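Shown next as C-alpha cells: one chain only, the form predicted alone.
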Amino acid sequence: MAEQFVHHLPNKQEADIPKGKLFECRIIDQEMVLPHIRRLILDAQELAQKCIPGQFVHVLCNKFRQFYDPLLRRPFSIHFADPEAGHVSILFDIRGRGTKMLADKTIGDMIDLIGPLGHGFAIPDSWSGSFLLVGGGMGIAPLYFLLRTLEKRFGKEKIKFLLGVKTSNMILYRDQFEKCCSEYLVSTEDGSYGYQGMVTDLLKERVETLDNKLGCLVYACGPMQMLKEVAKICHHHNLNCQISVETKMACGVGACMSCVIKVHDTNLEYRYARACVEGPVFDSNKIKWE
C-alpha cells in the first residue's frame, strides 16, 4: 500500500510563520541566462544554512542603496542554496524598473534582502514512491532547488520533470535539470521542441502511465492558470500535489494583504490566506480555485 503523505496547509498561528532576517549579501556571480533573464549568486552563509526549497527572499532593488526608490522590495524564489559553499542564487525575469536595477548590478555589489520567508515544499523523510515536478516558464526557479534536494535524498531514478514553455529558446539550464532526474520532458506551445502543446496536456498523458498513482507526489510552480489545471488533474487522480503560487507580494511579511488567495476553511466557505506567510506553497486541494 502506498504511503500516506499529508501536506497540511499552514495554519494562521503567527508563531508558525517564519520571520526571516535582514542580510546584506555580496554578489559573487552574475549571469545573463537570456537577454531578459538573470541569475545572481550571492555570498549568503547564514541564509544558505536556513532556507528550504520553495521559500523566497525579499530584495531591495535600488541603485544606490537608498531605501525609497523603488520603495517596495521584490520577492524572488530561492533558485538554489548550497550550505557547504554558503551560496544562494536567485533567477529572475526583467519585468520592470526594480528588476532592471537588480539586473544592472555586477559582481562585488551588495544587495539588501530579507529571508528566508514563507513556507516551502513539504518533503517526506522517506518515500518509496515517485516524484513528479511540473514547471511552467519561470516556475522552474524554485523547482531546481527542490529537484536537487529530492535527488540528494531519494536518488534521480524516482524523479520525473515536466517543463512547459512557449518556444524552445525559453528552455533554461536543460543539462542541469536533465542530469538530476530519470525523465525530463519538455512541451513547447509552438512545437519547436519536444511535445507540442501545454505542459498540462503532457501531465495528463504521463499520469495515465503511472504504475502507482497514489505513490506519486506532484510539485508544481508556474502561471496560476497552469497551476489550476495541474490541481484539477491531480485531484481527478487522487494525487498528492503541492503548488507554489506566484502572486504580487508588496511587504513579504503578511501586513499589506496584497498577495491573498482564497483557501477552503472548515468553518467558512473560504478565507483569504496570505501567500507570503502561509504560502507560497500550498496543498492544491486547499485552494479555492476560481
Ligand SMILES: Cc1cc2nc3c(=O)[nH]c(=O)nc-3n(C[C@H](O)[C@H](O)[C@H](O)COP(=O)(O)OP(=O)(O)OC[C@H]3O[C@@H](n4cnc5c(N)ncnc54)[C@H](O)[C@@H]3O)c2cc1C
Contents of the next structure:
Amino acid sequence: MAEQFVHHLPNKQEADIPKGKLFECRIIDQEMVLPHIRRLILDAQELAQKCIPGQFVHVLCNKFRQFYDPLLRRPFSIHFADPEAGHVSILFDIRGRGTKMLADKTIGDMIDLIGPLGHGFAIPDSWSGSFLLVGGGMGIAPLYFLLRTLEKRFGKEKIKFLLGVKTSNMILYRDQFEKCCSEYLVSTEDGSYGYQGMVTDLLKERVETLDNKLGCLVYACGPMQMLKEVAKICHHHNLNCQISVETKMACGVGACMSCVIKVHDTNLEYRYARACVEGPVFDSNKIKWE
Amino acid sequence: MSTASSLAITIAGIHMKNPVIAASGTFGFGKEYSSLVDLNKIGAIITKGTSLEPWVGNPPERIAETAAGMLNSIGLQNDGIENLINEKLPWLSQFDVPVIVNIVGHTIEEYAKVAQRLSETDSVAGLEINISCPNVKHGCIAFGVEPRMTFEVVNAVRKATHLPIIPKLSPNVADIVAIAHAAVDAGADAISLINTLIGTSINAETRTFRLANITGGLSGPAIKPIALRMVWEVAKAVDVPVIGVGGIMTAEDAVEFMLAGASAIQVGTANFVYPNAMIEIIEGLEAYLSRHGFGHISEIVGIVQSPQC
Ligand SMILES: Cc1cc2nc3c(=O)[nH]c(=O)nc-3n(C[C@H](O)[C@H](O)[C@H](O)COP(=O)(O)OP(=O)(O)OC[C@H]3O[C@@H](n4cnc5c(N)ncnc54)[C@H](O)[C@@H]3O)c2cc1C
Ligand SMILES: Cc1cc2nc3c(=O)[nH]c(=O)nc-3n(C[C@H](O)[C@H](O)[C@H](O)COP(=O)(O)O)c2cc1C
Ligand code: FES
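Please supply the coordinates for the form predicted together with this ligand, as a counterpart to the form predicted alone shown previously.
Now the complete complex, all chains and molecules, led by this one.
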C-alpha cells in the first residue's frame, strides 16, 4: 500500500495569504522562443529565494505607470527560479495588448511586479511513488519549475512528463524537459509528432499501465477543458491530482474577488474561491466542474 | 508646522491622519494588502460590502478590461456580518486606522440589521451605505436610483445606529443632486460618490458578452471626468462633507477632486495597478500644499474657479 499523500493545499476560505512584495526587476535576458512566445530572465534576488513552483507574479506591462491602457497587471507563472544566481524567469505567449507590450521590453529594462503570489504545488517531503506531470500548451510554464524541483529532490527516475500541443513546432525546450524525467511523451493534435490526439487520451493510456496507481501524484496545467478531463481521469482512478488554473485577475492578492472558480463547500452547495490566493493550484477534487 | 497635521481631517466625526481612503471592494479587508501597504499610513479603510448573510456572488467571468478602466460584476460576494465581526475586524483593530464598513442589503430591513449589529462592536468608526444594491422587493432596481428609496434606506440605517453614516451614491441616475438631498434629509453625516457606472463589453471574435452577468460596473481612470463633475455638483448643493471617488490614480487626480469640493477622496482600482498609489497620493498632497503655499488641506476644498475668458 502506497503512503497516502496528505498534502497541504489550503482548503479554508481564510487560508493564509502568501505575502507578495513589490519589486522592480532588471531584465537580464530576453529570448524569442517562437515568433509569439518570449522568455524573460529577471534579476530578482529576493523573489528567487522564496518562491515555489506554481506561484506567480503580477506584472505591470505598461512602460509607465501613468499609461492607463491596458490598465491592469497581468499574471504569469514563475517558469523557473534559481536561488543561487538570484534569477527568476517567465515564459509567455503574446495574446493581446499587455503581453505585446511586455514582449517589446529588452535587456536592461526594468519590470515592475508583485510576487510571489498564490499557493503553489504541494510537494511531499518524501515519496516512494512516482510523479506524472501533464502540460497543455503554455501550461508547461509553471511545470518546468516543478519538474526541476521534483528531480532535485526525488531523482528523474520517478518522473514522467506528458505534453500536449497543437502541432510539432510548439514543443518548447524539449531537451531541458527531457533530461529531467524518465519518460517524456508528446501528443500533437495534428499528429505531426508523437502520439496523435489529445494529451488527455495519452494520460488515459499511461494511467491504465501504472502498476502502483495510488503511489502516483499527478500535476497538471493547461486549458480549462484539458484540466477538467485530467481531473476526471484522475478521479476515476483515485489518483491524487493537483491542477493550476488560469482565471482573469485584477488585484492578484485576494482583494477584488474577480478571479473566482467554483469549488465544493462543506456548508453550501458550492462557493466561489479566489484563484489568486486559494489557488492557482487546487486539488482537482475541490473544483466543482461544470 | 508638522506635515502630519497639514493633512489631518475629521469627516462625519471620524478623525483621519489624511484624506486618502481605501475604496470599498478594492482593498479587501486590509489584510490582503498588508504586505504591500503600511496600513497605519492611510486615512481610513472602507471594507468590502458586507451583508447580513453571506452572498455567493455572480458567476465568472467577473471582470473585463476596457479603455483605461475595468468592468466588474463581482455581485458583492462576501462572508456576511458575523464573519466580518469575528474574523476581519479583530485583525484590523491592531492598526491605527479608522475602519469604515461598507454595508449592503437586499431589503431595507437587511441594511438596518447590519447597521444595528455593527453598532454593538467598538472597532467600527462609521458606516458607508452602498445604495447600488438590487432592491429585491422592487424588482431588483437599485435603491439609489430614486430619491424616495434613497431616503427610506438611509433613514432606516439612521434609526438603527449611532455610528456616523455615509451613503455612497450611484452615478447611474439622471439627477445626482436630488439623490444627494434625499440622503442628507434622511440623516447622512457625509456623502461618498461615485460608485461604478453600468456598462458592458463584447468580444467580437466569439460574438459573446465578456461578463457572465452581461453588465458590470465601470471603474478606473475612464470614469474620472464623470465622478469629478458629480462631486462638484453635489458639493455645491449640500452642507455635509463629500468624499470623492472614481478614477483617482495620482495626487494630481486627488487634488482635482478636492478643488471640486471633496473633503476627502477614495482610491479604488488604482490599488490593483499600483498598491503604493495611496501612499504616493498622501506624499503628493503634502508636496502640493507646500508648493502652493497652503497650510492645511481643507484650504483647497472647493476653491476651483471658472476659467478667465
Ligand atoms: C495564475 C496565472 C498564471 C499565468 N501564467 C502564464 C504564463 O506563464 N504564460 C502565459 O503565456 N500566460 C500565463 N497566464 C495567462 C496570461 O495572464 C494572459 O495570457 C495575459 O493576461 C493576457 O494578457 P494580454 O493583455 O496580452 O491579453 P488581453 O488583450 O487582455 O486578451 C487577449 C486574449 O487573452 C485572453 N486572456 C486574458 N487574460 C487571460 C488570463 N488571465 N488567462 C487566460 N487568458 C487570458 C483573453 O481572453 C483574450 O482572448 C497566466 C494566467 C494566470 C491567471
Ligand atoms: C472589483 C470592485 C469591487 C467593488 N466593490 C464595491 C463594494 O463592495 N461596495 C461599494 O460600495 N463599492 C464597490 N466598488 C466601487 C468602488 O468602491 C469605487 O466606488 C469605484 O470603483 C470607483 O472608484 P475607482 O475608479 O477609483 O475604482 C467596487 C469596485 C471594484 C472595481
Ligand atoms: S485577482 Fe483579486 S481576488 Fe483574485
